[in-house]
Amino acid sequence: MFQGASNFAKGVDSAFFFIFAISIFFLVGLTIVMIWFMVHYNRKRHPKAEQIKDNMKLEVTWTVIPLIIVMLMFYYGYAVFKPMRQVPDDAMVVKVTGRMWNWSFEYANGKISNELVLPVGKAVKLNLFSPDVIHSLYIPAFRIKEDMVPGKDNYMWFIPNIEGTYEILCAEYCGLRHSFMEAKTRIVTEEEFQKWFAEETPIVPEDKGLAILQNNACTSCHSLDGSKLVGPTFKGLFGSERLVMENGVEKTVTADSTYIKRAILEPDKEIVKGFAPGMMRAYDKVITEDDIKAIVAYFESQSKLPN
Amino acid sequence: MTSNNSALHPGSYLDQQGKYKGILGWLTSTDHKRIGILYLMCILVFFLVGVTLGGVMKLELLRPGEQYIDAQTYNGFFTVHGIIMIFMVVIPGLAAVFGNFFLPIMIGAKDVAFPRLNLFSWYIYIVGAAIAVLSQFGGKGAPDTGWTFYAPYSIDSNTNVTTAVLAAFVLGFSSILTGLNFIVTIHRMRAKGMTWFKMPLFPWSLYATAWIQVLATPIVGITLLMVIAERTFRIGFFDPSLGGDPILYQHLFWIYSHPAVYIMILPAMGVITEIIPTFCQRKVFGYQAIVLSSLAIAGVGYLVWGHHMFTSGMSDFSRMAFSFLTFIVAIPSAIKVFNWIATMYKGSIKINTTFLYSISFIFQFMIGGLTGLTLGALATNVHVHDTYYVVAHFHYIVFGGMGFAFFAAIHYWFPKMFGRMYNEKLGKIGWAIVFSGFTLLYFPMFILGLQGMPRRYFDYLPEYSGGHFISSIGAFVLITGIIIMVYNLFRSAKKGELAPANPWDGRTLEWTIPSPPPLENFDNEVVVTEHPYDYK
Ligand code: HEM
Ligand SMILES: [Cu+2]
Ligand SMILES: [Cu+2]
């Protein structure tokens, strides 16, 4: 884990490397010179104490060199970290979208992957989106991390140099599942890649309705095959009976096409038995009528199916 | 004036006093000291319940995986632990507890400046502490955005972020209000003859403090009232689909925060300069330098916040200047931390509980200062920031800092405020603990964090399973630590043996006066003549 795998891990970790060695040779020696002051001047050893005066000298002395010293750590941090500002030219990028609670990665053909696919030894800058709360892009292999704001835009870039696959993490917290908000960087051979870029088809869902459910990331807490996540399962929703609390009150619904779109408008007015409120946001004015039928038609064409 | 039974002192502040009696006496009551227990009680309670709650959340990172409590309860147990053990307990902290106690008689004043209005700023706070208590329950569930609340998270969250804000809000008026005081009582009271370079350093030091009390809290108070507007009224100031800007919130939020780790740190810096020379028996080394650092820390301390803000997008050159500044502002502290060790050197010292909880503070402050040199330079902040290497950092600081200091202080004043003395050995056993258990949780924390653990994470990567296995076991025992020190205290200030007025042979004025201390503290007017480190 403590491996680097990318330009800027050899830079980053001496860097920790210089300002490690000196805080342990400060901790240790301070450390070692008061035991040593405690032992030989205990009470029992020493009754009685010996005034010293201040010393102008000494306070000039520790106060000038650890300046030197802290400045030098400043340079050596600015200077590692000068480069990972300055994206080359002729860097690959990668439109990176982190949302609550999953990544997206768009490459120039517009294809879409939950996957960063990367060659090996290319410059790559990732151009980064949010497009609800701050997000933060990180891959402790490669030492890198850099928030995506929503509004702003951000980027960051690097040289993968080691072949592998790799975490990727959030590190900004984003609410209920920010801890689980997780996806993979293969770094493979030019060949491989290039395989990879041309031939697998973009993966765009045939159905209209199945990707704004993924893209809206509405499929992060309610699953399509019946597992239970933050909230109740897609599958066998539609023209299913529904047992939903309104007002403290239980009742019973028949989840038709009004029934789903008051849940993707209004999510806390009836909240279905077993589940919290205040979980789903409200998407009035993010999800369009026109999306929010398409969603249904899924649903429906969903329930059309043989089991 | 020394008395040997000096519990039996009459006229003690501990006694009746005024019209009301036992637990009213106690609430109506303008003595400083009064006060400075009603906020020791309070602060008590409070770290009891954050210790428990990070207690909780170590239980359920114990194993990867779902143990105890879900997601959604683990994150609002962080984000009330990180409201109670800040806004509640380390910012008012030393300031409140025993700035209210012993700021006065360590310059030789009968009272704080406004005594009423130093009883209002405790109400404040219990105000404040209620409506935090509140937002805990009913609603849409507790607040979950972490203490930091930023936007536009805490804009969009549907809990009760509102109160909690409002909690944060009322709490700063409580801090100002207290650092209006000591300013004003620090220019206006200080005994015939102390002139400022006379003056101790722990009331230096709550002089520096009180003034970002001031200067800073209102900052974030308006940024506060603003994420209450955005949240009430739809008002875009930080959340962009309104039109506002999150950076801007971060800014705004950071420009106090940084401040107020200050606030926190400073008294505990004085109290350590107070022990180390008692219990040396020698004047204290560097007094000038010590006074300039705290001021430059106060000073230069504003001017850092944006360290947080590192990898947000923020401008190159920002992120440039922050990291220069934030280097700068380490310096002060290491000259105290010099200065410290100086004042042992050839000194005749007498190793107690109360000197072994202010020996932690030193090594563990050092841990934590050096460590924050990573996270001031561009390069390794931008791995470790946001990881558990600052969860760690900044418990080193804040808890192995503050806390231990507080920890010191308690023990080291508590003769004077209880006319008891505590129990040596269980005191001594009580700080084993506490400083292993210490150790245990939080250092692996920073291995942890090396390794790309990010923080406020509910459940993680096997990986990283070793270090959050060994830092859970700290926990349990920090927290048996930690009741074993409690124990001593309570049982002390009723079955110790009785305090003579100066049990360390300590220098400055609270030691002149029996304990515990009489009502308006001096029976005679002061006369300072001596500086108050002054060993023969
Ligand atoms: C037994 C004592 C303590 C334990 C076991 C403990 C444990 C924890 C844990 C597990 C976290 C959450 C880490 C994460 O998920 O990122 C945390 C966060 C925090 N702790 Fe503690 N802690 C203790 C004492 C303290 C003290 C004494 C203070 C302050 C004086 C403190 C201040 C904080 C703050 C400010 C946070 C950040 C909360 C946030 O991320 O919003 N803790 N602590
Ligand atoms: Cu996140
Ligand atoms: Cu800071």
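Under this definition, the rigid core comprises the largest set of C-alpha atoms superposing within 1.5 Å between the forms. Positions refer to the first chain, counted from 1. Since the model is a prediction, treat every value here as computed from it, not as a measurement. Compared with the form predicted alone:
If you fit the rigid core between the two forms, you'll see the Cα of residue 288 move by 2 angstroms or more. Once the cores line up, the CA of residue 233 ends up 2 angstroms or more apart between the two forms. Residue 94: CA moves less than 2 Å between the two forms after rigid-core fitting.
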Second form
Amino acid sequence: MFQGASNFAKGVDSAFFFIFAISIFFLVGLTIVMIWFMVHYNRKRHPKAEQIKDNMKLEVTWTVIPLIIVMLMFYYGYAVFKPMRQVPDDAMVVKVTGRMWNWSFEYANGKISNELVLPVGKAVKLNLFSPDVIHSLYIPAFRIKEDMVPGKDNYMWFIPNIEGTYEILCAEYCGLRHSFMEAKTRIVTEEEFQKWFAEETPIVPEDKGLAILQNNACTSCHSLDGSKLVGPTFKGLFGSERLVMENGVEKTVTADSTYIKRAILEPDKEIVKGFAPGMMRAYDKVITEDDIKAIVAYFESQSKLPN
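Would you generate the structure of this protein in the form predicted alone, following the form predicted together with its partner chain above?
For this one, just the chain is written down, with no partner chains and no other molecules.
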């Protein structure tokens, strides 16, 4: 018997095939009727047009039958959708943050991961959050999708049925690198999950700044290898000379700790020449002073590495 990768997969597939079958039936049926009318009432057979009188039975039939079919499709879809909003009391809670353009998953013990690791057979509730634009968390194999709207609380829940690794995608166009906004959900045994859950992810001091940049999706817009993305690259940043535009005036600044802090808190104050303003939001309410120090330390350590 078909089980599906999640507890909702079978119901969603059934509703889809039910609606799909009805659509195919009407596509074929209406095409046949249309061809029959074209042949039967062509100009050669009926050179003189005839007035067709009302037919109450026919009009009632083609009104009532589609109404019944549409209500059946609505009922079938709602019957599948309703359980998706009824979260079990014992569901494990994970906070999902979607940013331009990556995903992060925060667990009850404070652990943050860039992949969604879950135990097989256990209900999980994903609290969905977006700090910037509308995203949509979509796990195709599980047949689940929910929008993430800034300022609005939303959630989804499911039970993963089969161990394995599955794709996570963004199903709402969210900007230039929307198609790169992907992650993985890894479904493992309860024993494997508890072992992973208890593991700490150590961050060495020089990597802390990089972790902060990655967790805030900075590396989605700013490359580490010198390639040009939405924003200027981070490669060779610290201590470099930068040509910027401030209030329409071109000037050269040194990328020191003050410049980096200003770029994080007031990104539109000094725009690197060749890049568009308004592409980056201010992080004054997201990144702390200690985080900025760690970021600066990371950039400074990278400037000391051989090219």
